[in-house]
Structure formats: C-alpha cells, structure tokens
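Next up: a single chain in structure tokens, the form predicted alone.
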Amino acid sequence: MSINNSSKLFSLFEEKLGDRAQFNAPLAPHVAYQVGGPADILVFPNNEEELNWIDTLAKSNQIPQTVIGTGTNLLVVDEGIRGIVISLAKAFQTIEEIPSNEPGKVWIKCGGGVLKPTLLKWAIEKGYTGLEFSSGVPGTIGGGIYMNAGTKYGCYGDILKELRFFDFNTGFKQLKRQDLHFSYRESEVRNSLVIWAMFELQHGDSATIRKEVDRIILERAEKQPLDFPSCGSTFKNGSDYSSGRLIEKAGLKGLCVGGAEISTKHANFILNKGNATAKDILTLIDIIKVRVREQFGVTLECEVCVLGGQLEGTKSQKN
C-alpha cells in the first residue's frame, strides 16, 4: 500500500479519524502566507494514542510525515506537501498550573497546540509574569519551542522547565531543561512534535503586565507591516548585522514579483499582497540572498521554513 495506491489507506484514516482526515486538502487556509498547494493527507489527531497510530501507519507504508501548527513561520510550495501532514490545530490545547515548591515561582504546563496569544492572555489574567516577550507573536507553543521563538525581550528557551515531545525516530520523550540545548531560533526538537511544555513564570500584577504587553504590541505595530499575510522576519539576524538593514541598503524595499512584495515598512518582511504564489515569494528570497551577498559579502539565512515538493518530505513541527 502506498500514497499512490491509497484507497485502502484513506479508508483506514476515515475509520480512525472521521472528518479529522482530509485528502488532497488545500494547505493555504492553514498557513499565514495563505499560499501553497495541497497535502496528500491532512490529519488532526486529538491525543497521543492517535498520534502514535498515525506514525505507525506512516512508517509501515514508508509515507513521509510533516507537522504544522498554525503555519506562521512556514512557506508551503505551490506543488504542496507529499505524504501525511499532521496539524495541531485541534490537539494538545490544555493549560494548567502545577504546584511549585519554589517561593514566588509558578509552573505552567501548556499543550503544544495552544496558541501563543492564548497562553499570554491566560497568564495576564492570572497575574503571572515571564511571557511578555511573546507579545504580538503568533503561532502555537509547540512551534515556539521548535523555533525557540522570541523577540529582543526573550525567548521560550529562557523560561522552559520541562518538555514532553514525540520524536519521529525514537518515540515519546520527556526531558528537563538542562538536558536540552536552545540557541537563536534553534532547538533540539527539530524532528519532533511538542506534546506539552512546562514553563517557569513568576507572580506579578495583571495591570502592570498588561501595560507592558500593550507597549510591546504597539512597538511591533509601528515597525512591522501587519496589514498583509507574511511569516514575519524572512531572514535571521547576524551577531553583527540586521538582515532588514542590509536588504534596505541593497535598495530592495518595495520590490515586487507577481503578488509578493518586499515590504516598504520593514525590508525583512515579504508580503502576500493578495494573489502571490509560493514561487513569487521564493523568487524574492533568492533575489535578496544574491544581492546582499554581492553587495555586502553576507550570506543571509532563512528564518522561514520552506516545505513541500518531493516525496521525501520532512518530519518537523512549525509555528
């Protein structure tokens, strides 16, 4: 049985997951850029048992798996993604407080499918501080761990205490923070799906926290183009340079290819102005890389994850 001879495979998914299994499913509605082709099979598992069942079926049939959250940091190519795409949009959504034995500390256990803004709002209402760095940052907590998402004010690796995840090579794992390595937009869970994360927060004042969150969101809105679909920053910053500044100095602000545009407000953002294709966006990415390398001798590294195309697929979790 294979993805190319799949009527029996589809029947197995329908029997197990019902309408939470979709075939030849458009992915554009599930990603921030709102572009990209379909998934052969798009599934929405509810729990660890279903996730394990999907993985076993995929491996026994040599079908690649790709995991997405809300797609805030990925670009699906126009050909779509071959194999099985696992969405966390309907799974691992719980938030709970765990008793802490440290004075002033609060431990929060949060499902990998919880949206970052949802967790932040919950923390504000409870009066727990430590998540303000995530103000205005979209996507799921699982994707945030995967990318070690953050801002100049901090990142998820800074507050992580413990992590449970599903490694597509070795199965379920649960590790303490000291057993995991995080760096700028990087983590060790690159071949995994985050089940839950435990964060260490602190007691604070809701009004004070909300004021700081509002300030950071306003700061982001003043500097970043938020009126059109994008994946935020396209390229990582270097230790001694800002990618946006280099792109601007290269004279690329406002450059358009098809329906995609390098933002005139922030040059590190590539926007879908309404009818862009993934190819349009990828073309702009290539132009930026070439021009910046030619003019400044700097090779920019993409922060946006590009998925899809060939059958090899990938096994990963994205925002």
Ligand SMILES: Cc1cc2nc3c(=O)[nH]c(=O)nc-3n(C[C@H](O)[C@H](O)[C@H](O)COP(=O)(O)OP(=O)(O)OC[C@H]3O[C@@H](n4cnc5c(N)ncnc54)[C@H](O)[C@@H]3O)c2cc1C
Second form
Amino acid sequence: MSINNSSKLFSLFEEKLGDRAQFNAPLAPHVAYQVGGPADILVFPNNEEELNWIDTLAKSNQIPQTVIGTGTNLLVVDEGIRGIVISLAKAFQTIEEIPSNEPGKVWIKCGGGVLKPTLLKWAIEKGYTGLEFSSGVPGTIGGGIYMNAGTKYGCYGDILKELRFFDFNTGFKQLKRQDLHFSYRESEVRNSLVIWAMFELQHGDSATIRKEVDRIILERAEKQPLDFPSCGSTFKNGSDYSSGRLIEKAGLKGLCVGGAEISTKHANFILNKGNATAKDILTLIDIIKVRVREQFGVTLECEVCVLGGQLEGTKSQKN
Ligand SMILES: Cc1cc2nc3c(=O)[nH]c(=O)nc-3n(C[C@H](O)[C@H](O)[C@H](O)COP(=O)(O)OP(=O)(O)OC[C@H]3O[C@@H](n4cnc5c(N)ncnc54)[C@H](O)[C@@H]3O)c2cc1C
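Return one more block: the form predicted together with the ligand, after the form predicted alone shown previously.
Everything in the complex follows now, all chains and molecules, and the chain you saw is the first one.
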C-alpha cells in the first residue's frame, strides 16, 4: 500500500483518528506566512500511542513524515508536502510544575504543542523568571526547541533541563540537557518530534517580570514589521555581520516579487503583503542571496525552514 494507493490507507487513518486525520489538507491556514500547498495527510495525534501508531503505519508504507508547529518559521512550497504532516495543535498542551529539590528553582514540564506566549504568560502570573528572553517570539515550544529559538537575551537551550522526544529513527527518547547540543538557532533534535521540554526557572516577582517582558515587546515592535505575515528573520546573522544590514546596504529594502516584499522597516523580514505565493518568497530569498554574495562576498544562511515539494523522506530542508 502506498500514498498513491490511498483509499485503504485513508480508511485506516479515519478509523483511528476520526476528523483528526485530514486528506489533501491545505497547510496555508496552519502556517504564519499563509502560503503553500496541501499535505497529503495532516494528522493531529492526541498522545504518544497515536504517534507510535502513525509512525508504524508510515514506515510500513514508506511514507515520509514531517512535523509542524504553528509555522512561524516555515515556508511550505506551493506544491505542498508529500506524505504525513504531524501537528501537535490539538494536544501536547499541558504545563506542569515539577517539585524541584533546589531552593529558589522551579522545574516546568511543558508540552511540545504549548504556545510560547502561553507559557510566558503562565510564568508571569506564577512569578517565575527565566523566560523573559522569549518575549515576542511566536510559535510552539516544540518548534522553539527544534530551532533553539531565542533573542539577544537568551534561548531555549539555556533553560532546558530535560527533553522527551520521538526520534523517527529510534523511537521515544528522554535526555538530560548535558546530553544534548544546542547552538545559534540549531538543536540536535533533528528528524524527531518534541513531546515535552522541562525548563528550569527561578522564583521572581510577577510585576518585575511583566515590566521586563513589556519592555522587550516594545523594543521589538519598534524595529520589526509586525503588520503583515512573515517568519521573522529570514537569514541567520553571522558572527561579524547583521544579515538585515547587508540586505539594506545592497539596496534591496522594499523590493517586491508578486505579493512578497522585503520589508522597508527591517530588511531581514520578507512579508506576505496579501497574495504572495511561496514561489514569490523563495524568489526574493534567491535574489537576496545572489546580490549579497556578489556585493559583500557573504553567503547568507536561511533561518526559515523550507518544507515540501519532492523532498520525499526528508523532514526539512534549509537553504
Ligand atoms: C514575527 C516573528 C518574529 C519572530 N521572532 C523570532 C525571534 O526573535 N527569535 C527566534 O528564534 N525566532 C523568531 N521567529 C521564528 C519562529 O517564531 C521560531 O523559530 C519558532 O520557534 C518556530 O516555532 P513554530 O512552532 O512556529 O515552528 P514551525 O515554524 O512550525 O517549525 C519550525 C521547524 O521546527 C520543526 N518543529 C516544529 N514543531 C516541532 C516539534 N514539536 N518537534 C520537532 N520539530 C518541530 C518543524 O519541522 C520545522 O523544521 C519569529 C517569527 C515571527 C513570525
């Protein structure tokens, strides 16, 4: 049985997951850019048993599997994603306090599907400090771990204590922070699905934490174009250059292809001004890379993950 011989496969999914399995499902409503084609099968597992079931069925039929969060760092190509796309949007949403044996410290076990702003709000209300660095960063905790998302104030790898994930090669795994490597917008959690992350926070004061969060959000709003869909920074910064500044110096601010535009406010943001296609955005990415390489000899590295097309069996492609 293959995805081309799909009616039996679809019945199996429907029987197991009901309306939490969708076929030829548009992905644009599930990603920040609001562009991109459909997934052959989009599933919303409720628990680890269902994850395992999906994986077994996928493996026995050689169907590729891809994980998405809320797509705030994803560009799904117009051809869509072949195979199974797994979203944690309907489960893996719990935030749980685990008793810590270290004075002043709190351990928080957070589902991979929890939204970062939800966790931050929860921490503010509880008076737990340590997550302020994530102020204004959208997306799920799972996506945040995969990307080692962060700001100049810190990143998720800094506060991680333990991680549970499903490795598509070897199955369920639970590792301590010291057994995992994180670097700038990179984690070792590749070809895996983050089930939960345990973070170490400290007792603090709600009002002080809220003030710092508000300050960072304001600081970001002054610099970032937040009125149109984007994936935040398109390219990673180098140790000795700011990608945004190079793009600006190359005279590319405001350049449009179809409905996509290089922001006039922050050149490292590519915006969907209303009717962009993934191809429009990819064309701008290519133009930027060529022009910056020609003018400054710098090869920019995409921070945004490009998913889909004919990448059978590949979880994600970074270009
Ligand atoms: C306005 C704006 C501002 C932003 N600012 C920042 C910023 O300051 N700092 C920053 O780091 N990022 C920033 N981003 C980018 C983005 O928010 C982060 O990378 C975020 O962590 C992505 O989370 P997500 O759930 O949306 O993941 P997605 O975009 O859905 O996925 C990103 C990658 O993570 C993988 N993934 C998603 N969920 C899981 C999971 N459960 N397990 C394993 N892999 C998974 C996907 O396969 C994909 O490869 C910004 C984006 C926007 C739109």
